[in-house]
Each structure stands twice: as structure tokens, then as C-alpha cells.
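A single chain, nothing else alongside it, follows as C-alpha cells in the form predicted alone.
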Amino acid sequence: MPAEEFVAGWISGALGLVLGHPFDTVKVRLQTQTTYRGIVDCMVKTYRHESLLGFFKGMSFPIASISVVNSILFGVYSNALLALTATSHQERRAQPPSYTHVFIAGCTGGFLQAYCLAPFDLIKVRLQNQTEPRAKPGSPPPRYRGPVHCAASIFQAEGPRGLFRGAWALTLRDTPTLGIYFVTYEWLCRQFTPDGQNPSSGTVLVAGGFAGIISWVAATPLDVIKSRMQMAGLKQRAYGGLLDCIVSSARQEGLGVFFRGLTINSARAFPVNAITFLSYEYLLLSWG
């Protein structure tokens, strides 16, 4: 039933946002502070100063938006693809679909993603980018007391267009990224599985990590793009748009600045996409 892709993204999105978001703030930070030398440096400084508790900012939020978000994915993909083909995802083994049609469907699941997903990420970027150590009796507040604070500070200070800042960069980061994402997974998935059978558990590890880890190689320089544009309000900057973000990054920081926090990403990659999958594939498995 097409309904069931959708809560088996949702769950899986779940799983893999708890074991990547300490990564994940680590990367954002790195893409959009110059206070860090480099990953560890980063870590050491965040644990330093905010404890433990510092690497999970801005995780409540997109526990219940986010994982939604990706259950829009998966439940797009699923569809678009039985739109395409007119096969249900237990009869795609026996009858697989082209790897065009996999790369459209999973282009339309990443740019609907996209167009879901601008505001809640925007909120996570801004919570994660607060360095300020646990509040204590008499210090001042964070700028942000929590997502719903966060959003209606943005509304307030920058307008409704303030809560999609960075949304044609994540657009375009995601559409075509995605459908490498799927075309990745399903040639992985067809090399070490005889035709016509369900990969093994371990086959949908290792290609959902690969498909993560690749996805994320041609993401990286727009996804830098995307958190610079993010925090530009609150630091009272203006981009002329995503092209003159890429020509004054690229002209202060070098080249090398659009693959800041690459080697995180990557790290990241391979076990959130590998459990997520693999709990996708579980659980419409379960149900089927």
C-alpha cells in the first residue's frame, strides 16, 4: 500500500537522524564558523564548552519534522516509481526498474523533500550554530530559546521570506543528488544479489552506505552554500543570491571552502543511510 512507504521513511529517517545528528552539527558549524582548525578541534571545543549536550542542539525539532520530511522522500520515490513502472516495491525485484526511472523518481522525492524541508532546515542550522554552553541561573538567554522561538524570531526579524533563506541552494542540492542516491543503492544492490531475490541484510548496509557517502561527495559545495545563506540574516549579511554567495565565499576562503566539511559528511554517511535503509527495507518487508 502506498501509504506504508511513507511511515517506513519516517521511521527510518528517525533512526538515522539520531545516530548522524552530532555529525551533523559538527559539519554545519564547520561550513559556517572560522573559529575550528578542523573536525577535531571542533569536537573538542563544542564537548569543552557546551558538554555532550552541545552536539544534539536542534535534534527535538527535526525528530518530528525532519524524519516527516523523509518519509516524504522514500514515500515519493516509491511512488513516482510505480507511476513509472507499475510495479509495487515487492514485485521491483523480480521485475527491477530502469536506472532512469529510478534517477527520476528519486529527483522528484528530492526536490518535493526541498520545498518541505527549507524552514525546519533552516531552524536546525540556526539551533546548531548556538554556541553558548548550557543556560545557568544569571547568564544571559541564547538567542534562541528553542524551534518554536527560533521561528518566530526569523518571521519577526527577517520576514516569511526569512524561514526559506537558503531554499533554492537545498533545491538544487537535492534534486539531482537524490536520484544518485537511489541510482547508487540499486546498482550496488543488484551486483551482490542474485536476480529475483530480496537483498541480504548486509548487501543493503553496505550499499545504503555507499549511496550516502557518494550523494554527499556531490552535495558537499552546495550544502555549504546553503548553511552560508542560512546564517546570513543573523549575521547581518546580505547575499545578492546563491550566485554572489559562491563568488564571495570562493573569493575570501579559496576554492577549497566548498568542500568544507566533506570529510564529516562522508564519515557520517555511511552509517545513517546504511541503517536507514536498512530499516526501510525491513519494515515494508515486515508488512508485505
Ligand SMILES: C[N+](C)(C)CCCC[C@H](N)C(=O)O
Contents of the next structure:
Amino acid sequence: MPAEEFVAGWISGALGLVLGHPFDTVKVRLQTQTTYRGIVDCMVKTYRHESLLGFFKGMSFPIASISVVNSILFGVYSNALLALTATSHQERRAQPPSYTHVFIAGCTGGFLQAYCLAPFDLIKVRLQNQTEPRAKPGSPPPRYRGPVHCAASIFQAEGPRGLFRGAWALTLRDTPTLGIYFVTYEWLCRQFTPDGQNPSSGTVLVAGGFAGIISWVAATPLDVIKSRMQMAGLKQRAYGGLLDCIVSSARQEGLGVFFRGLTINSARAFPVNAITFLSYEYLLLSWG
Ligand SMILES: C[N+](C)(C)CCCC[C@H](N)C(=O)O
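I have the form predicted alone already, so could you send the form predicted in complex with the named molecule?
Once more the chain from above appears, this time first in line as the rest of the complex follows.
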């Protein structure tokens, strides 16, 4: 099983995450809290209350964990294509796989990474939603002191299953949308690249950026539900399950609720995925 795709996926995932984290914090807050009027209001309040550091809350943890999960996505994707089409990454430019194969391999990667992502994503969302300013004398301490404390508290209160809160919603969110992600990337690359050649850096940036946007647009409704299920039981009401969360969110806030965070998700998705794909392709090319 070729391993370099896993390593390249890991490094490229980490680069994308750093670039995207401030957007991600604003998104999670908009999706789960009602105190903000919009993106700008959320940014201003976060800055005033918590300084620039507020945007980078909980970042070291995703860098260490979620970038590893990205390696699973790209590693499984490439190895699934190898199994389906018997071509390695290097051979695929000369013998491009069909879009059906790309879709199936993307869904497989998405499905497997979602399960590994679930506990890390849960901790990220819980930490991002702590809006208390850092270490102000006299103010009550935040519920979680950091990622390890957060994981331990959830484990203590709810057992190992607690760490997989929202995992179903996450799997449903990621399986089809990561199929869409790789199909969009491949399709755009092929539009701008002569047959048999490697896409230029510009093409990879644009194709990666749009692959990110399109897959995030498709993923946003379930992203909202996922974040709410992850926060359930804390500040938020508890839900009877995925369906209950969908129905009661729609009843209380209208259908627009499913598009919360769409603009910010898309604004984040372009740079993050442009850099992710560019560094991924570059690393694989330089390793030959
Ligand atoms: C499929 N869905 C759109 C949900 C996720 C796509 C993940 C791609 C990248 N790691 C990122 O954070 O943007």
C-alpha cells in the first residue's frame, strides 16, 4: 500500500488548517450561538472581547489531530483508486480514472475519515464555543481547560460514547460530499490541462479552491446539524437524535438555519483547499 499519499495528506492538511482556523472559529460560533448578527459582528465582538487570540482558540489541537485525519482521507482515496483502477498516483495523469471511480474512492475516504475525525472535531467545536476571555482575574474559569481536559471531562461524564456525539451527522456530512470534492477537483483540473500532462500550479489552486467551496456548500446543512448535536446538552437543548435536531431546528428558526455559516464556510474553503491540493500535488511530485 503506497504510504506517501498519507504523509502528503498530513502535511497539506496541516497547512490548510492554519490558514482556515480563524474562519472556522467564526463559523462555529455563528452556527451554535445566537448572540451575533452576522460575520462582521461576530468578528468584531470576538476581537473586542478576546483579542486576535480568540480566533485561534483551539488551533494547536486540530493541527495535531485533524491533519492526521486528512492523511487518512487522501491516503484512503488514493489507495481506493489504486484498487479500483490499478493505477498509481503517477500513472493517473496518463490514464485518468473515470468520474465514477473518483466519486467512489472519495466517498470511501470520506466515510473512513469521518469516524476518526468525530472525537477530535467534537473537542474542537466545544473549545471554540467557549467565549470567556482568557485568564481575566475574577471571571469564572471556562468549563474546559484545554483539549485533554475537555476529552477527559466528556469521557468521565458520558463514557467513550460521549466522545462520538454527532458522529453520525458527521459521517452523513462527509461521505457524499468528499466524493463531490474529488470529482470537482479532477473535473476542473482536466478542463484546463492538456491530456496526459500535470496540471499547472494555478490550475491546482483554482480547482482545489472550487472543490472546497462546492463540497462545503453541499455539506453545510448537515454541518449545522452536526455542530448542534455536538453542543447538545451544554448550553443548548438536548435533541432526541439526528431527525429531532433537523426538525426542531427548522421549526424554531426556519429553513434558513440549514445555511448558517455558508458564506463563511465558502470563504474559508477556497484558500484552505487551494493550499491543501497544491502542497499535496507538489509533495507527491517531488517524491517522484
Ligand atoms: C466534505 N467537507 C466539505 C465537509 C469537508 C471537506 C474537507 C476539506 C478540508 N479539509 C477543509 O477543511 O476544508
